[in-house]
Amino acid sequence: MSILRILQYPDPRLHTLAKPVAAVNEQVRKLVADMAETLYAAPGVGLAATQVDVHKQVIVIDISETRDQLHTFINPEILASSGVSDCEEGCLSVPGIFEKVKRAEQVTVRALDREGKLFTLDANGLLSVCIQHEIDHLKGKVFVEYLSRLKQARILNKLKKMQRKIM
């Protein structure tokens, strides 16, 4: 296993529509397992295959207080969503903001696991905003996105200044 390079906002690879996988393989395991180990050496709570500059409809997330309970979504797909949630999101590409997002409260999500098998998930709360925000990425969309033009702006100074201070 090995830990990913996250990408970071505004790289222009966020932006990249991931593609379906065709078939779960050995690759495509191993891509979870580098992905579940970038995520807890991170340390977050979903990370999503393009974060890491792989083009391809991954995600793996894990909310437990315990973090052993990795959830894994191949070709992931929102089947019914309900309810609005006004959460405050962070992201892993978009370290050291927090902004609130409105997304659906519950959803219904049909993936494949790691090892290729069709299942449907009912999730509320956290896993139901992570399952989202996740999603997006593999839309090629980032959280900062859904907010004004302004907060946008003063988001990418910001970054900008922080990454002025670490070079």
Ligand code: GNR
The other form holds:
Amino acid sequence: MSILRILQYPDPRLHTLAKPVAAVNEQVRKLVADMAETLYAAPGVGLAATQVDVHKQVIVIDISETRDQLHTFINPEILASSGVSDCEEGCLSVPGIFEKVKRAEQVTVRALDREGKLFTLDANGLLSVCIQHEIDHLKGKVFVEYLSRLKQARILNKLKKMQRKIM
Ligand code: GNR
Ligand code: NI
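Can I have the other form now, the form predicted together with the ligand, not the form predicted alone?
Starting with the chain above, the whole complex follows.
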């Protein structure tokens, strides 16, 4: 397994549209294993393949405190959603930024698991928000794009300053 590099906003590759996975084979399972290792090495609860510069519809999520309850979503589709949630979000591709985003409160998602088996899951709370956040990544959308232009400009400034310090 390997820890993969996470793209940092505003990297233009974060705006790539991910393609559906044609077959859940060994190569896809290796990607899932590497994404899980990358997620567990980072202070995050979810990771989309887009963030590691692989433009396939693959997501891993683990919202458990014990970090041993991995959910894998391949080719995820939201079948239904309801309610409104206003949760503070963060993103491994936008370090140090936390802002409230309006999402559906509950989602029903259908996806393939690591074995290529179709499953349907009803989610609410953090899991629901995280699923929506990760599916956005697969569509090339980063959560800061829901914020006002002023907030986005401030965030870009802050990230530029932080990235200058590291380099
Ligand atoms: O670690 C993460 N926390 C989080 C908190 C609220 C809503 C969404 C998330 S996802 C984020 C990890 C990440 O960047 N996934 O793409
Ligand atoms: Ni993210």
